[in-house]
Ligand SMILES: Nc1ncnc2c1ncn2[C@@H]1O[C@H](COP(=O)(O)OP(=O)(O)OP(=O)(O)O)[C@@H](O)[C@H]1O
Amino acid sequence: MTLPQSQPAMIDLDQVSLSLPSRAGSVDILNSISLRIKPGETVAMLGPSGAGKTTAMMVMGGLEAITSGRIKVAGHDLMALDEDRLAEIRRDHIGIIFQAFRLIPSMTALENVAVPLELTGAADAFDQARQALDDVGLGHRLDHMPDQLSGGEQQRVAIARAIVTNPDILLADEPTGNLDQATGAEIMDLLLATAERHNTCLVLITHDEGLATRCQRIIRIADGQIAADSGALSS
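Three-dimensional structure of the chain by itself (the form predicted on its own):
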């Protein structure tokens, strides 16, 4: 996919490799991955467990350092940044949704969603958090603790927390993996509607072919490499 000069990629990986040491020697997790993802594009990264797709997402979010290559996110060269600056990039540009929800158990739904806004010093953090929860259909669960919510409701809180800062990029790691089929379909509907509403770049990590086909583009990962890249948007 070639992007016009006026539209730089939101995510740009160039020959990205990641190797980790082991007793048996170096293990290649990612092997010379190159891809470019447009602003507002919805992309599924599909592959079996251990293929490297979650690691690729962690790299895109600046949560995992690469061994070689180059990665730019929202115009920033992540290899050139220290941990404090990487945290700022995530705060300002990236929303991350984990399969395990990762809500703070001692905080209400409203407090969980307000956390990233409070970190930015937003004076109206709780007003914005309340609106985000209303947007995901949880306006009636503001004061509930995570253990008082169903799995689907907890995932909706996690989505609200990820989108409340209006990020340029949403990274979702198996967001329906812990949910039943019907609830998972609702969560996927919500993610796609959110991406469209805010022109957010959505990268969905999944092993579910059905979910993947709902995205505009499917990138298949196998053995740490891109095995196929279909449905890329034209320039």
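Same protein, different state: after the form predicted on its own, show the form predicted in complex with the named molecule.
Left out here are the partners and the other molecules; the chain alone remains.
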């Protein structure tokens, strides 16, 4: 089924496959994944460990090259772009919350969150970064270095860094994985509010079925393939 011209997909994967070499030979990580995600759509991605969820997200963020197929993000064919253009697409459209946080160890929480804004040349980068850290409940930890923060606090700095630019696309890899239930629910509220306010398309990887049901659409990944997609008919 094709989308009307007025609403092109924000993320468009067409028969995307990815194989990587390993000692035992080539391993199929993603196997012919096709999906279209609309602007502002909130999508949960579920599936067993090793199913390919993080890899699928890295592909959507232009951080992992694919072996075959086609991928379009915000109207750009990622396979046709060089590294510099890919970095610009990420800067201008995408916020990513990595499973392993990836904070810059030599920078404070505030500096880490200000980085994506400084890349866009924002004059009030530090004011916005302060607000984003306040939003994730870390207004009292601005000057802490990552190694002076708990795992859950580091995760929340990574979340603040991803949402601070109000991106078109928010890719979140188990963003509440290190948080207690109450804090996790609050962060989920924040992610959904951000998505709604800025018509951000949210792709949320989670193992939590309860959190997943808060998204408009649920995609289940198994063995590098889409095993179920509650939004398949509408997209």
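Positions refer to the first chain, counted from 1. C-alpha atoms forming the largest set that superposes within 1.5 Å between two forms make up the rigid core. Values in this document were obtained by computation on a predicted structure and should not be read as measured data.
Participant: Decide which of Leu133, Gly95, Ile29, Leu191 coincides with the hinge of the rigid-body turn seen between the two forms.
Facilitator: The residue sitting at the hinge is Gly95.
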